[in-house]
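In structure tokens, one chain follows: the form predicted on its own.
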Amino acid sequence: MTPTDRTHRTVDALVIGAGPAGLALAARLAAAGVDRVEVLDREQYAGGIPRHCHHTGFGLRDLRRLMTGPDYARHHIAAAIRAGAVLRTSVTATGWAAPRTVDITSPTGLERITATAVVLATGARERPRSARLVPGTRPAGVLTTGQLQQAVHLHHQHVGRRAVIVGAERVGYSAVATLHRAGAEVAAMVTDQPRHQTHPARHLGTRLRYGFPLVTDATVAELTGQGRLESVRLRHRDGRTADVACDTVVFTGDWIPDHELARSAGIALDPGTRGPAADAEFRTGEPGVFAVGNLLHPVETADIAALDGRLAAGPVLRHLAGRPWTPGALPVRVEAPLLWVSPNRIAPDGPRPPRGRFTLRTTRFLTRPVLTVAQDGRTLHRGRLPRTVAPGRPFHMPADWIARADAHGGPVRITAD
């Protein structure tokens, strides 16, 4: 098939990704009167990760009520459709034919869609075992949390009898509940950190309910087993090793944005988040292309991603109304042990970040750290956080220093002492 055989259409706004961020944005745009809002998703069903997370805890920030993941996904799907957005699943964006023109493939054939605004809402995924370079054999029973939840909740498959969970962030505790529902015992939860990284109440409640050991300061050194996983070898920080018998291992966390489509457009990626570099109004360096949700900050909760979608509606509407494309271009970088900051592009005379603050992550526990913001040797902000910050959990910094940055100076750098 030649390019001329493709069906070519135009829309006002094309949203790629039907998770909470993309659906919330589409609902806002359609409700605001945008005529042609189309949402694409490569999965068979819309809703993103929440649709196979059967625990509660969704919706508290954006909907002011607690829901299960599937109910939360259904709410956002219904809201987008009710507002007038067109939702299409089993559709994959394969590349760019021109600025704001996307080639797609679907069960009905090949298409080419040109939009006035393209919004990338492709989310993030956990790194699998192969990307973590864990040595050993390649037996069955090696999963990520997403694969586990889909196997249990969507396909009702058997996942094993005894599991090791790698990672003690929030998502690891969701894996505990999913394994219990599938009838599997948790042999151990393993983290390379000195303690867990979830909220203390959740850690305590989950430990009391399911009774599993937490192994700290340890990494997975090897997987063994022929046909099916038989054991996981752990290496402690002091060099000791120990084998844990199990038939399943679940790798959790260690998120990376689904940035392939952004990268193929030549959009600059931030070295910290590894998602598109974007300013306070979700604008990338490519005119007319926005990015929202966990593509920008891997990974926040679903309701934070949905709030991103809502907040991005204003900038998208202003772009559709003809506002010139002048995104913030001054990079904001972090130095170790900080991991990333979002947003990571600013304009000193431009808008402030959503909710008037920056979101950051760290690679290790920091006790009431002092954050320093500097540019070309000049301090723009210095302040102590009131609490300990943990890996895998967000913390925030005020944005009131932006106007003091020099738009023509070097990158702004954030350090933690």
The other form holds:
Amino acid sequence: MTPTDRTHRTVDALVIGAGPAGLALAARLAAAGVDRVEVLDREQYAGGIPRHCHHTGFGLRDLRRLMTGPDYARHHIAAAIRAGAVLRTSVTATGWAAPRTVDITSPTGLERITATAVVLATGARERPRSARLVPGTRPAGVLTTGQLQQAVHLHHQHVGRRAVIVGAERVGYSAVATLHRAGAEVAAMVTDQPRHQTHPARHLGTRLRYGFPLVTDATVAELTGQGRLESVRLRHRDGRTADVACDTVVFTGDWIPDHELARSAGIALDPGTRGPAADAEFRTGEPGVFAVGNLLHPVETADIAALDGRLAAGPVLRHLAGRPWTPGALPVRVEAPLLWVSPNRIAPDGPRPPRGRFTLRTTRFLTRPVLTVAQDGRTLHRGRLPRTVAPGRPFHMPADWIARADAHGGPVRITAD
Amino acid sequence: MTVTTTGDLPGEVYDVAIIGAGVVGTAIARELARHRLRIALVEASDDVGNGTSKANTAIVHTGFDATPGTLEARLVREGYQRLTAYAAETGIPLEPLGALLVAWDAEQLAALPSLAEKAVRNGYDETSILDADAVYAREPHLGPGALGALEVPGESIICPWTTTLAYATQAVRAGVALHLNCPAGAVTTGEDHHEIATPRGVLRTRHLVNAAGLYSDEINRRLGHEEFTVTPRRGQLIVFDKFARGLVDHILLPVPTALGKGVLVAPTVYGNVMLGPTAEDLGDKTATGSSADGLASLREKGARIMPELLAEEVTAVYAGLRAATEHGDYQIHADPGRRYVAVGGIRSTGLTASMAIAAHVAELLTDCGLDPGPEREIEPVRMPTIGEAFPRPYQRADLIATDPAYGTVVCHCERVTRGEIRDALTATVPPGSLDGLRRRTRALGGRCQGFFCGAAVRAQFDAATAAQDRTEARR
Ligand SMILES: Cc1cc2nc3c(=O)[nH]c(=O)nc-3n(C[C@H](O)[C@H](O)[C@H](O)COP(=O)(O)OP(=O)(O)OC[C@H]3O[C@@H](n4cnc5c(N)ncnc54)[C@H](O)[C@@H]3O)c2cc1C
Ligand SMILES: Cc1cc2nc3c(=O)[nH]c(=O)nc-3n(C[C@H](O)[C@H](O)[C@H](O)COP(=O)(O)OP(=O)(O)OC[C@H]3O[C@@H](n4cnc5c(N)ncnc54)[C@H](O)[C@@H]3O)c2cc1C
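Having seen the form predicted on its own, could you now give me the structure of the form predicted together with its partner chain?
Below: every chain and molecule of the assembly, starting with the one above.
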């Protein structure tokens, strides 16, 4: 055997990533009678992020009931297998040999799989401390929520005694619960925003139960400690600083899609989401390559990712049936303080996005903003949102203006004021 | 093979003891191990290469821009040859990318010919001067305004972690006793041998080599010497995501000024791109943190050199401290009366020069009365491939076929397999911490910094450490 021997196979649909999005899609495709649907995941266990979210709050929108993350993951795994999809774990897609041909490493060796449809469902992660350029020493005790949850729930590892949580969107509140479970106290939750960004009931419930200070309008100026973290220096918007003694800091939120495979295929990314640019039918710029789930919208809840998977089944089936690859080519962009919009490619004469709406994020609180959609100076839509929008939480915008866009014009721009 | 991390030191009198297991100390240990000598290498921290040697810009310099005639110039030139050959032999990742010294203004452009001449005086005659078009042909993503460059084809990038580890591994296998967690304290020099106080008991040795990096001046004083004082000069660096690697294909150096080598942009052997370092004189030898100002100034400089780089994600930020002194040259001094050699002031080229420094120190020890005896062949070492220039285990069907653990990817960003982590944990010089494991395998060193694999890698580390503790307890 030469060092690079690979077995080569062909499948109909290859789904990369067995999180809620990939599993829900695979289940639909297999149930619709697609011969060979293969789902790969590089982790030892399928299920994606919900595997290690031991709190409840999963499944409301797609399954119409509330379950814990692991239960939710098990549900989707079972459904995919029952429908006839082939589910493989400890299998990493490492790159591309050709368009729609993926190279794979697993304990059984190297493979190359060519598929008629490749679906990227690789999810998203939190930016770590380094990517946020937080200065200071490099002690142990610096985590993201993903690492924290895995340490506590999957590996029953000891974390520190006293933690600072950076970020006050919903995942930060999950971190509070996980830290509590691990026997650690929360010294403070800190956000650069003027208030928290989760649902008020969640905030209040968590505060009442665990009682921790929420520091607003502040950023992390520095970490100190040799060996182990000793304190976190916070800088308030007015310039005052304060040191909070702690041995653990959890950087939460601030999402980035796991776009490695997409980017290494040369697939164009959207400048806002940093995931592949994709249209209302989950098509990327690369023929036969679809993208679903948090790879497209970092980050939405698991049930939204699963709904993506369901909705993508139609377009994937049509592609498998031989429909020509004509993805919406017109980019939809956002301007600051908006962060991203998904989907972000449209075809004016094509279908509306899923559920007839665009999903957006903002980087700061906007009180009942007016959203304007314009193309080449021409206003396509203008409307006031009924509510205040918060960073870290999605909001939506109707899609009925799509038909008014010029397929041959410049990018469509969404602004907020 | 002896590596100790706890317990009393052996009572024997060593022929040579080396204080400090950085790249310099381990190189010296390896060099001396080529003779039948009883050698101890003592290190204050829990791992080799844990000081300055883990946090540099990882370039093997040709020595083209050294000050001609200095000891540093000679040892860098020799060290370059020796290390390049050694890397090929042991599998230390090394890529001869070549450097471009980019001139951004007329003054810098005018300085290029004299730099080329200086290179010749340093024994390096392969440089050439490029005009702006040639520069952009080689590096199309360079920011606007480059007027020309001096091309130095021999400058290379290397893995500094594997280098130190290879020296240490080979030394230990050849019989050197490596004592970790063993800070050397007071030194009493007798007629026949030195007695060095450590928390783990007294270390006795006939000859003493001080390779304590930032602390070499303090040890030197304990031996009654005052030749130099170390002032830590901090260098902060930003490491960009692997997706930046396509932007740059050379080591991009600034034209040197009075203030030092300046900020460079260079690929790493792991496939990232590095921006840095800063140069800040500090009073604190432990100040290896980064600062907001330092990072801001790097980003500002980087934006000029390569604007597109700044749009990429950042993987890591770190800082190292150069052991700068009041002198312009290395501070390597022998005191034959005390059977002592000080290796101080190995500022910003010690990685390159390490093997040549070691050979030089071996000679000085002979001058100090050490009889090394005949030279012998020592067992060559082959280090794990953690660079990107050769296939890594996850890409090798042959390895995976013999052991599926090489097909089980644990750290996804860096594609480190269970088999590689296991090997590192049971190696001749095993890591004392997760950080040490990262330097041996790259696990935890990728873009997610542990979001996906942090807990799993720690679980494997903890299990191996617990197993080791059990074996030690049984002994
Ligand atoms: C810390 C955290 C807490 C959260 N809490 C909640 C919550 O309380 N409630 C809620 O509804 N949502 C929550 N979410 C969001 C929810 O987890 C996601 O919406 C959902 O998991 C997204 O599903 P997905 O299928 O798009 O991606 P993921 O679940 O991220 O799955 C992606 C999968 O792709 C695999 N993969 C990636 N690259 C490769 C490759 N190259 N080869 C093979 N496999 C690959 C990964 O291993 C992973 O299993 C949380 C997210 C995080 C990060
Ligand atoms: C930012 C930066 C960039 C650089 N770039 C390059 C480059 O591109 N190329 C290059 O060739 N060089 C470069 N260098 C220089 C190079 O890193 C150093 O010259 C080299 O690492 C010095 O090695 P050392 O063994 O002398 O010191 P160290 O690595 O610091 O080793 C000294 C060891 O001694 C130990 N020690 C100290 N006191 C005691 C004691 N009392 N008892 C026991 N042990 C003790 C310490 O714990 C430490 O491990 C750079 C340096 C910096 C900071």
